[in-house]
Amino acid sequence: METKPIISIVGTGYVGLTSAAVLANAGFKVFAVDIDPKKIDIIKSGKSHFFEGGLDEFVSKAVETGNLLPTISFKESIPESNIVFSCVGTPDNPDGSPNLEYIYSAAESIAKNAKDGIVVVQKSTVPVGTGRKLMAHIAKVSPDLKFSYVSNPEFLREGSALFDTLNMDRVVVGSDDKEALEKVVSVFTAVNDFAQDIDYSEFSDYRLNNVSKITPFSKTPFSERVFKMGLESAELVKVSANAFLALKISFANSIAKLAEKADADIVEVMNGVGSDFRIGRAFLYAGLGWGGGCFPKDVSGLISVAEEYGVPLPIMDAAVEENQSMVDHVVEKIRKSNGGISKMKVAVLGLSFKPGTSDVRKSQAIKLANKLHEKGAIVKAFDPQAMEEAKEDLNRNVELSGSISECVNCSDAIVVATDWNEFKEHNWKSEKKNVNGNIFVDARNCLKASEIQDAGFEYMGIGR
């Protein structure tokens, strides 16, 4: 029998923490390596610093089996390992280009302790073009080390990360190594392979969010959902499908904008369009607009990177500039139905950028919240998970509230700004009597607007 070989996963985010639970339940022994001791303690007590629906369990288990060994040192995970895979962020810079600070410091740190052989695994999302750099990097730090190197970029959604790594939709590696990409897919083979007898019953629901259809492992083969292609494409597939993602987005919200003229339903809009196979129903959803760790930074990282080899994409600069106009669309119907903010009380809910995770990064929720209260509003706001990683964003004026009734009581208007289920499963009709406005904005289309009329509001989406 074929010995795993041992691996270590640089950085404990969303990505990394998700697969080193993953990878070490499948029965490999796994380094989760991070240079913060918090984060490193947290999973040392069988838990995750963040909150993604099961992972808490798969987190527990792998601790308990020995199979996930948190650390904070190098010296100890990487001279152990065959494989490492570099998962550590990738911010952006004032000026819309990727941060690739903590892309080159762990790139360094790996080579420093490496030995020969080793595969290095970029799972970080990077500009293409990098991954040549960092290999020039890798060899001028350690210039007798002998290793590979593999692009190898995640399609997780948060809120469904576990799920994603569980149920690979696709599996992209690029390489000039063909040797290293064949290791790199046979431990994805390996994680298919257990994830076939897991009971998905009790994942999150949020595993379903903005998909057309999705079930537990396509009827593609596992081999047929294996890309192999050069490291420069590799690197650019990430960074374009989430760049697509959020085209389709600010596409719904151009068009929901036209509808709310013409008096045409966004939502029958998008469901006559998205049935065409060739356009698929999936993100075409308008809304308060997109945010996260991830689409921001990269449609901007793609912008930024193109004008680098002097390819303009003003497409992408629409897309970014009829996201950004969102939250004040959405101010502009609470101000309109109102007669003005100043001194109205709204309550917001929902802070973090999306249901199922409690991630804040580049959060519309927490914008509009903070706009509103530019604006003159009195705001309270409630989050089922992310109330504490919003308070650093939030303006300090911007009450938080514990729950939804607490939140929502003598309001004048609400605003639905994250498509939490708890919000979508409220009473709306028995708590309309602690309210004191009937004004309530579903700035995710997410409720059905008969049961918010039916409970005595007046019902507003977006293209609605």
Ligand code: UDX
The other form holds:
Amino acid sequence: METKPIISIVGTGYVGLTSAAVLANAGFKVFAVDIDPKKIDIIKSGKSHFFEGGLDEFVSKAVETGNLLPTISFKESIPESNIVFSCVGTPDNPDGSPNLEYIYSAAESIAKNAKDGIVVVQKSTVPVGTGRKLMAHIAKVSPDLKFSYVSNPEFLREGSALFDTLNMDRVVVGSDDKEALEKVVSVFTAVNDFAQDIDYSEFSDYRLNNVSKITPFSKTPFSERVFKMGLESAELVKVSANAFLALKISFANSIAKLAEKADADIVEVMNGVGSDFRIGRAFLYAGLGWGGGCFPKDVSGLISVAEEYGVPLPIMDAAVEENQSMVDHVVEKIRKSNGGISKMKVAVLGLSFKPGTSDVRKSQAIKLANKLHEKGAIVKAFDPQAMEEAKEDLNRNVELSGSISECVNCSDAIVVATDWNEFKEHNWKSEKKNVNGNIFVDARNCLKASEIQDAGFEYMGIGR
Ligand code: UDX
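Show the other one: the form predicted in complex with this ligand, since we just had the form predicted alone.
Next comes the full complex, this chain leading.
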């Protein structure tokens, strides 16, 4: 029987920790390596250091079995490993290009500690051309090391990270080294086999428990979901995929503005447009716009790397501009319906960049709350998960509330800025008596207009 490779995962963020926990549950010995001892201590205690549905259960099981070995030591993990996945962060540079400092320092630590034959897999999103430079860097740091380099972009979505890792819609791997490609593919084949046998009803987390019903598992044979290609192609797949999705949303938002003027309903329009199989309905949901740790960074990263290669991408510049305009669009809606915004009491519901996560990176909801304050409104905000995380980016004059009711109490206007279930399921009829005004902006088009109107509010969506 073939022995399973020993794996190290460097970086324990959404991608790294989810991958590590799944691989360890699938029977691999996995070192989860992070330079932050606080994060490693939390993982050692059987928990994730960020909120992601179902992940705690996977982490605790993996730690219990001894397959998941959290550590801050490269010396302890890398020399034992046959495959190392680099999943470290790439924060933004002021010019919008990604800061690759952590990518290079992880590669250096790997190079110094690796044994011959190691396969270095890059999961972090890097600009096209980076892999080739990293290979040269590793060779410079450890000239005698025999290693292979594979690009393996990650497509998991926050909020359904586990589901996406267990049910990969595609595995993209790019390298000059065919043997290394096969080694990486065999790891994911093992994960796919493991995922077939899980009893998802055993999980207490709502999303994991129900996600297989909400988003059915792929029926396409696994081998047809594997795409082997050249190194640079694989690097370009990830950013292009995210840029295209961002483009779709910005397109829907542009048409939404037109729909508002022309008395059309964007949901009806996009239902019609999206039913064309060549277009598809997904990511044509108009709203406050896109945020998060990926889209804004990947789009600006693509623009800046294209510039380096001398290729202008005006189509992506336009998508960014459209996205930025959505915050002002919502502020203007509120101002218009009230006849002014100064001293107006506005309740902002939702702060995370999307539901199901406490991630507030580049959150449009936070931008909206801050903008409303800037324009003179008295702003209160509430989020079911992201209150702590929001504090850093939120203007300190925006008051945080402990619940939906506390937030909307005595407000002149309510804005739903993130489409959490908690807001959809709230009893707005009984809440209305505590609310001062009747302006209700559903900036995610996630509530039923008729229910909000029946509750006594003036409902306004985006593009409807
Ligand atoms: C994204 C990609 O979907 C994923 O494949 C990749 O690996 C990482 O980046 P994520 O950042 O978790 O995932 O969020 P996603 O679900 O794609 O949503 C991004 C943003 O777009 C959110 O702010 C969301 O509210 C917004 N959005 C999404 C819309 O406004 N309309 C839509 O139709 C879809």
